[in-house]
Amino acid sequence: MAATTKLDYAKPPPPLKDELDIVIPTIRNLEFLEMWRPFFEPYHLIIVQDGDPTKTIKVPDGFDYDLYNRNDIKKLLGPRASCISFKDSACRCFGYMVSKKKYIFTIDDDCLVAKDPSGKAINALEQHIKNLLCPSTPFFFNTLYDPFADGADFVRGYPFSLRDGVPTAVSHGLWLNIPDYDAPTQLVKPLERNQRYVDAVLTIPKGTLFPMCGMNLAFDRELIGPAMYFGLMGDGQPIGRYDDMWAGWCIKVICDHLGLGVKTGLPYIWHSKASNPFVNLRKEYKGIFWQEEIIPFFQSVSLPKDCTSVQKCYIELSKQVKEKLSKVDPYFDKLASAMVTWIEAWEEINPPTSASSKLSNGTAK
């Protein structure tokens, strides 16, 4: 009788491997890390370092990572390094800028892993290319939400002739634990914690905005990249803490344009650490005045249909900003200039190749 052998069956190769990167903006060491190992460590990440250039973080062995810092930053803009932000998280997209590869998965280092109800350990990065990588249903909202999930489909009711779906753009996730509080609600709430646990993604429908969190994105780059600005923030500017905000709301009206999907819902975070509501206030109290009249703006954005890239639908949007939010107040003028800075600074490190130059992102609507 022929001996048996014990077969070796092989992991199958991480999704995406080589075609994501995971970008983590930073003021210190990266132990966080330690708890994503299983998940991240066949993946290259892109660590953004705000603050002092001369502190050296620490990263655990074993990750593949490049580090840039204030000093790398302007190095490789020179001047155009004015539309990266400052001593804000908001350095974040210079991660996004420098990437070569398709998609982006971002995650702040106070984010640590979650975990189901059943006590299984939530792997957010698997979840959010499954996001990304099945279509978008923006122009009819399916009650039974996202109907290319496991276990779903469109209902009764649904037109046939929109069941194809568009391409995913955006994968916004949640967290459990600490929420994504403004300011005065965490005041009134500073003992409230997400503990809901709800099993569902959905598309944001179509010309309908959303304040889009940056501690759990994930998005495809080659679709949505240059718009993905996360704005003036930190030193030197009069509001904080709306980078994510503003990058959201510029997202939704180019995606909506152009015809591409954005989801929100699962994966779930771990949310660890509650930022101090007072500091939050000094960063955003403009901010919760100036976006009564900035989200009105948004709502009414009209992009012309020679928008056919997003390059093109950004520098549009960033004349609409200078034209009609100067007059909210004279930051939004300098915003606009940094938002032409961005896709200047953005063509430059990623020259269209001849190929790519003559494709649109999407179609406009």
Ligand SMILES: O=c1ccn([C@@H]2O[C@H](COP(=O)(O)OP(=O)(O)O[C@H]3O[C@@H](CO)[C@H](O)[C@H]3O)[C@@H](O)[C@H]2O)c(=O)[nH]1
Second form
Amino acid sequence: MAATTKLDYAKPPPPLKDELDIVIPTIRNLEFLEMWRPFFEPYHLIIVQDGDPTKTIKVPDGFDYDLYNRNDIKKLLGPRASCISFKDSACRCFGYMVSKKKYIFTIDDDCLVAKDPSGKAINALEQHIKNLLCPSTPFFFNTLYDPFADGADFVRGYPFSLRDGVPTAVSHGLWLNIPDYDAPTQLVKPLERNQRYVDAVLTIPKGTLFPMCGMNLAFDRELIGPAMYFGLMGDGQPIGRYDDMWAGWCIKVICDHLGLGVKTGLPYIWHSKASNPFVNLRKEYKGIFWQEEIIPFFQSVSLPKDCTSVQKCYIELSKQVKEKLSKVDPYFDKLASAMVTWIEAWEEINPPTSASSKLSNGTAK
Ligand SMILES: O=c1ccn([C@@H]2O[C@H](COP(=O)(O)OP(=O)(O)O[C@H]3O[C@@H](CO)[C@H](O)[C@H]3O)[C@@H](O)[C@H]2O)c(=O)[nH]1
Ligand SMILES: [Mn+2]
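Can I have the other form now, the form predicted together with the ligand, not the form predicted alone?
Then the entire complex follows, led off by the chain already shown.
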């Protein structure tokens, strides 16, 4: 059995119902919650209504929720609301900012409960909680996958000095049915469906980036929340559908710097609707060739030792974005400024407590 584990994988994890918020970006009514009711009803929902604030979003009875529309965002953030995207699912990050809980689970309104190979309904939230409560192993790859999973462990040759692992900051879930493909792939493979259920949770190794998808994602808000900014997308912006990707690249370099873990794999959800590939192509177009410069940038990012908090790392990252990516397009100059605005807004909404400020100055004992 692994040297240390905060959780016995064989048993269900603690429900964390008072420590976790569910964040849903939406332009639709939320009937999908009926399918999730057995799993979600005990939790507080933060619904971020995008688009026309005068539209009424219907939420099924029995759920405890706060709903924020564009007017609410402007009222709460004032001029700093400019950093929250409009007419793009990136608006969901506002929900991360206003939450007061330690954990966040974000899910799209076209993601339904999937079934595992035995036909059992998958409680995606329970698996994310397991993933977050168990350590990650970014420094040395365990070939039997998650060593903390029931029936697995560290294999021969795995250094005992590394078997405690590190705290897990992010749990990235996957999708059956409609896969999260980019528009070109979607256009050439319109009928492809993901039917492969891979029963694995992997820690993404230190130094490796990954394409983070926001539709089935959980994270420890206290460990990495301030870096989970989903960027400037949608209305008035030259790019869309790179919100979660941008956040994923930022959080990964910061997690690597701070010694935190990022996991991907279980749980699966059932992604029920494909968005329009032609509309998606128009949104993604610039991103498809910009990312050939963005990825080498993130691969070369080095954060100074005195960046001991997520906020300090993020502000340093914004400086490097301004310095090194603005030559790709003036958009990155705007994005770098928006990254700073996001941190300012985050700190205004979440004033540091004495404990958290000790943590952020690396003085906590
Ligand atoms: O303008 C908008 C459009 C949509 N939403 C809400 O965001 C999610 C995702 O929307 P949808 O399922 O229609 O789009 P997908 O292409 O499947 O989304 C995936 O692609 C990524 C694009 O950023 C994203 O990470 C994935 O979610 C739904 O809840 C819509 O209601 C919105 O708020 N504003
Ligand atoms: Mn979708």
